[in-house]
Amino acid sequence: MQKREVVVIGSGVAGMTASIYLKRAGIDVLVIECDAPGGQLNKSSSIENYPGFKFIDGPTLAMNIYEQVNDLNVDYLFDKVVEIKNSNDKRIVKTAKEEIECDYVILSTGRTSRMLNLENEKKYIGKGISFCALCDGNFYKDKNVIVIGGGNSAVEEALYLANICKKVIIVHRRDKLTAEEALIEGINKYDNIEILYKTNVLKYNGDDNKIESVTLDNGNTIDVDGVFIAIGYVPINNLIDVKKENGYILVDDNYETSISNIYACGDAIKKNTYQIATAIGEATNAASNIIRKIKGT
């Protein structure tokens, strides 16, 4: 069983900045990450709202942070973990493959797309329906696609889309759209995006292999190629149990949470805004609390 000081879990913006404040402070730090760093930021096709860049997209701002991370020589380990255990004032944390003893825990394990939970739904992921413009826009070229949802992210899905799709029709449960007005005056550039207010998909129709169309909830029928779900998050937070609130970790304001010793930060955690300037703050303050404890400072 390998030995650390802490571990960080989940590599997206969050858990970055925290394993780079704690290695720089010569922190024994080691990452534990499933997917491609950068988390949430590998999906976002556009970002104008971060101090510093008029304009980055996701994946680039992503392998940005990861190349600092890689120059500081911060360990990485690409596995799942599975569960968190807390005992004699040590923490074990437990991948697929093997266990890591650890003084400290950091938790950024971030947020995951929500669905609508309708029949056939998980059977359609990868053969029509998709949670990310940006990764599947391209099998759309010259199709017809749908976006549910109304908030930021359904709105820049749509107009990402509407660059490479031949038509894009936004679904929105509500009469008006929810995201930044700077982002809805965007529809306007474009002919090929419609909006249809006060509707619902009820149903996913096709084959075995594809989508075809979806049913709405005023009895129209939509023939589409496909249906890219953008109505929010849920929080990965399962690993321990720590006090939460619909499921969001709850932290004081040194960012630990229930159990001593075990921090959380980024989206994962409940507070009021999601962005990704926020989520660096709260890794900072995270490894900063660490970095003060392990140091008696």
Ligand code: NAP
The other form holds:
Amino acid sequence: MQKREVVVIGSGVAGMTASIYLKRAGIDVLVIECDAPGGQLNKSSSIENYPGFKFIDGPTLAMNIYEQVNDLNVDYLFDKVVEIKNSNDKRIVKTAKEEIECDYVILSTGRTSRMLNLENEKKYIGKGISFCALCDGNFYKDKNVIVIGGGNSAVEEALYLANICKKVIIVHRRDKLTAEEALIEGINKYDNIEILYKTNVLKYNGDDNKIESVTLDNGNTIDVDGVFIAIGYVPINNLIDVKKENGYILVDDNYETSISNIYACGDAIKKNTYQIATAIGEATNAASNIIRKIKGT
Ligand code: NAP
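I would like to compare: after the form predicted alone, may I see the structure of the form predicted together with the named molecule?
What follows is the whole complex; the chain from before opens it.
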């Protein structure tokens, strides 16, 4: 069994940041990731509120950070963590293939897209339903799509799709969008974006291979080629039984969870603001506190 001082689980912006600080402090760190490094960044078509960049797309920022991590020779294991076992003197991280013993764990497992949980939703994922305009938008070139939601993600998705698709309809359950003003103003530049307020999607219609229309709760059925769901996220953290609120991990001021020596940062934790900048700050704090503990400073 391999032994490490710190295992970081998840390689989004939080996990990669933590690994940079740990490695630069001379700590023996292993990052475990079951997907491409970058996490939610890989789904973001435009980032305009991260200091230092007037504009950068998410995958480019993810790749820049990953290159920095690679240049530091941070060890990676591309595998799925299935469980973390905790005892007083050690933690065992179990992946699909192996077990790793370590002193500290950082949970930076992020969140996954929330679903509407309507009938046939799972069946149509990849056959008309998508959670990522940047990944799938080109499949809907000159076609008609809807974006469900009214927050920052929904408006960002709509703005990206408006450059590709014939028509984009935002379907939002409230009477006004909750995205930030700068994003909402962007909608005015497009005459192919329409917003349906106080409206919900009730049903997906189509043959087994693709969506053809959606039925709305106002009684209308609209023809669509694609449905982009952007109704928020649910945290991913079922690896160990730390204290949570609504599924989000609770951490103290040092970013330590209810279990000693297990830390958490990024979108998996309970907090007020879910931003790249906040994830980086939390990861920096979590890593720095572990470094201080290891070095006794
Ligand atoms: P969000 O802010 O939680 O917005 C979710 C949207 O989906 C809301 O309009 C919500 O409506 C709607 N919704 C939720 N459940 C629904 C349901 N069952 N049926 C229909 N509509 C539903 O989520 P987000 O936009 O994905 O953003 C998540 C976090 O990431 C936020 O903190 C956001 O600021 C951040 N983010 C930031 C940026 C940026 O800074 N550019 C970009 C993307 C995300 P209600 O309001 O009625 O609940």
